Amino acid sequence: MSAYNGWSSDTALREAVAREGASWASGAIDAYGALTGGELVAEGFAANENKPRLKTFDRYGRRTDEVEFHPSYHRLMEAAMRHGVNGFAWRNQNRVGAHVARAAIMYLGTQADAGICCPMSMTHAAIPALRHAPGLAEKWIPKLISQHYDPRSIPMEEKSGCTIGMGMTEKQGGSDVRANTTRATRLADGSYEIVGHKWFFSAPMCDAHLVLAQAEGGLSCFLVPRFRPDGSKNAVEIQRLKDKLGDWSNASSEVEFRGAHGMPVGREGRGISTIIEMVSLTRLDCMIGSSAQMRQATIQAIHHTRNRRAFGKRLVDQPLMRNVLADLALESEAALALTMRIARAVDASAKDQHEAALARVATAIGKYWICKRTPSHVNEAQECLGGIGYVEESIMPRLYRQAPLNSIWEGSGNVQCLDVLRALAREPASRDALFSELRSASGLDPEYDAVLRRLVCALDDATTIEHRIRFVVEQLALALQASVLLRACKEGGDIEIAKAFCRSRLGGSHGIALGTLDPEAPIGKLIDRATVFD
């Protein structure tokens, strides 16, 4: 495929940012778009066929705990937080839709290569949880939101942009953080010590990570330097790189804290409520990159179709084939309208209460659903390609192996159900927001109408109501797809493909596999509105 602006050929996005409030950051989602589908689309490439290394020691058997990137990936890096992938949304944060316009930026950047999200979206969403520490935060933030990337290995006041990463997970906890057995002990200058070890240390470049540790108060949340306050390297020691599925650009790891220095952010016994906002954040920004993956699988999927013959006559003009085109074009541009539409929510959270509670659910209604959907997508795109979507040369096995990986991190599908579960069940403002959200789409589509009516019916029964969850919030995700679908029509949306949406996904008239819309839906122009263009 020839390069292509991200941003001017997705007709979606474009709208999605507009109605969502963000039209007066156009030119630098723009700027960002024109290298994510041309320049940064070869960089990925390169950044995963050379996977980072550990580099322990330095020639005199000296403990570096270093991690070598390609170049490559350092280009991604800098193009990222040139263009505000770590810092938009916090540098325009007195802005309408800061948080929809960063959200389609990382959107952009995720489509050329997704190694970038982890660091990326930690360092964005750190500034809340950092916020619970006046004094670090004042030292940190500018770091964290700069537009320069420096990748050098120093402490962080020699600097001109940091990173940040998260430590949280354990071996023998999982997601139970509260199950931790890393100590923090509390030493006379207010410092604590930090020993015990993480199954999970995400990025391990970064310039400090976010650390769940047990205090003498409970289960508390530090900042861990990569250097110490007098400029030595810190305890923490890389005990390996993971060998991970995908996501080869980017590095994950294991390390032992050895008396590490760490800074406590918030308060003893607090580390849970500290870091939620975090991980709120980062549950954004997996359907951020999960949208993204979807919509690069359909464009691939697409242009091969264009520029392929069989049996005649090209594959895009096949009949199934365009059915299939089009409903991979519908499920890509429903996550996307759902997931602009939360980050809308995000963005409105500190003044709007509303906003704030239907945050608070949604972000893990659309957590799971998207994820969840973004592996089944991206196979049946790269089947559109054949045995060339089987193959390294072409994107399709790196989508391949990156899609299950949003599901997984920042809580699995069960935990997420069980999030919206307790949200609903025990803050009743969470409800209220949802319900009027689906109750602000009322009478526009009849399936639609059936749906709302027994999803109330389904959350007013406490009987099995764990067992049946995982229906619950897919019901849910579904509904609140078509309510931004259907409630852009009086905007200028597409009354046909909200209709569609809506006869496909909550009437009935669709298959278990993409691929089955019905005759009526509008095919051809799903499609067009999908293509990039040659």
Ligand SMILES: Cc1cc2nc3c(=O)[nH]c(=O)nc-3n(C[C@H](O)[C@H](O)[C@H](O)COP(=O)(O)OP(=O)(O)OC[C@H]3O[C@@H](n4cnc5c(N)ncnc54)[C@H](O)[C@@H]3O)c2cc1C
Given for the second form:
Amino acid sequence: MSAYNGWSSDTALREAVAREGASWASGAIDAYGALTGGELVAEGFAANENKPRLKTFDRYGRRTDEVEFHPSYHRLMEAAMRHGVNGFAWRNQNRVGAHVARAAIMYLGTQADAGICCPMSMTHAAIPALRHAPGLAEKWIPKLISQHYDPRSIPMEEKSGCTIGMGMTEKQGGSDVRANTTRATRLADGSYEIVGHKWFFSAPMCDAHLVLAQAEGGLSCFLVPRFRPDGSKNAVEIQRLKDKLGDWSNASSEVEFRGAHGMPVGREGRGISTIIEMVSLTRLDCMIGSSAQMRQATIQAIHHTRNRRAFGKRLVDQPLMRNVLADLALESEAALALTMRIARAVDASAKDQHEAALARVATAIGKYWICKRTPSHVNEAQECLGGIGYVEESIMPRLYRQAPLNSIWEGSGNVQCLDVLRALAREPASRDALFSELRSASGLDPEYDAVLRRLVCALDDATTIEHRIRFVVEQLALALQASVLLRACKEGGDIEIAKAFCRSRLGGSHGIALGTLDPEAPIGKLIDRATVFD
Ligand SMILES: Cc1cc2nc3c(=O)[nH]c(=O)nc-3n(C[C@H](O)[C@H](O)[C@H](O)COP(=O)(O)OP(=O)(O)OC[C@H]3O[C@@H](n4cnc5c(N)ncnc54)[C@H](O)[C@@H]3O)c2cc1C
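The structure above corresponds to the form predicted on its own; please give the structure of the form predicted in complex with this ligand next.
To see the whole picture, the full complex is given below, headed by that same chain.
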């Protein structure tokens, strides 16, 4: 596929950004879009063909614990920071829609290479948690939201741009972080000495990580930098890099803390509530990332079938293939629509309690469903390419390997569903915000209204609710997606597309596989909207 602009060629994205209040950022998004569909595509291939390597020691046998990345990865990181995947929302935090604009920027970056999104997402998401430690925030935040990428392994004081990661998961538990055994002992100067391990510690080259450890007052959050205040290397030893299914350009590691220096972030014993502020943003980023993977898979499928002939006709003109392509496009557009709606809720959260309550519950719903849908979506798109879809020269194997990751990390599927259950059962504000959001689209479609009526009483039987919660969350997610598409019609959105979504996803006229839209679906419109080249 030749170079394209990921922003100007994406009608659904431009509409979503305008709908959610970030049109003012079009110029900034456009500039990155020209790169993510252009020169960064080749960098993405090279960064994945050349995986990062661990360099444990220098030539004198001293520990360095460095990770060596291919130059293409550095170029991807440099472009991501320059265009604001890490910092755009915070540098523009006084403008309405800054998180929406930043979501669009990340959506574009992921399409060139998802591997950079892990450190970029964590760096973006760490800001609210860090604010619990004003001294650290003052020192770190300007560098974390910086547009300058500096990969050098040197103390943060000497750098103009920094990145940050997160260390929660231990061998004995990732979902249940209360089982963490890493210990933090308070020293006389107020810093802590940390001893223990982390079983998954992605982006270990970051300048610091927010780490959970057990202190005297309970599980607490700490900033663990790569260098101690005296400039010496901190005692964070990388055991090995994970040999992962996908996400190859990014490094994930196992580490031991051997008396590492850490500074408290938030109060002792409040570690989970502190770091959850980071996690709620990285969960939104999982939705952004998975929506972006669906978009990339869809355009690859459409592009290929427009240029491939079988049985005397282009594949894109064959009725059965058209059903598959249109269904891929519909799924991708619905994923993006919900993602951007939640980005707006996050954006408004600081000033609007209703939107904050909606973001709280809808992020878990959206993260569960969109990430869950991505592997089968990508596989269906891959099949449109036939054999070449299974070959590395097409981007499809990379997309396919990446596709399951977002549903595993940042809280796996069941954990998201249990989180929704907790919010709906114990937080009346979240429940009210969710149902008022859903009710705002009632009366626009009969299938939608019928699902909404069923959802209102779905939680009534408390004895079976945990058993049933996946189904309920799935229905909530589909209803939320439909509600955004239906309401968009009031502002120029396409009613045929919204109705096709309701009939297929809510009304039972669709099969389990994609490519099963009914004959009334606006097939041509869906394919044309998603097409990158005329
Ligand atoms: C590539 C990669 C990079 C990662 N990077 C990081 C990182 O940088 N920092 C970090 O802290 N972590 C990281 N993780 C770890 C990730 O967040 C955890 O793997 C994840 O949270 C699940 O934890 P676990 O592996 O211990 O699985 P478990 O907690 O053992 O869960 C296994 C399964 O059980 C389910 N489950 C758990 N509790 C329940 C329940 N009560 N009812 C029903 N089902 C349940 C879960 O949903 C999951 O499907 C990374 C993971 C991967 C794959």
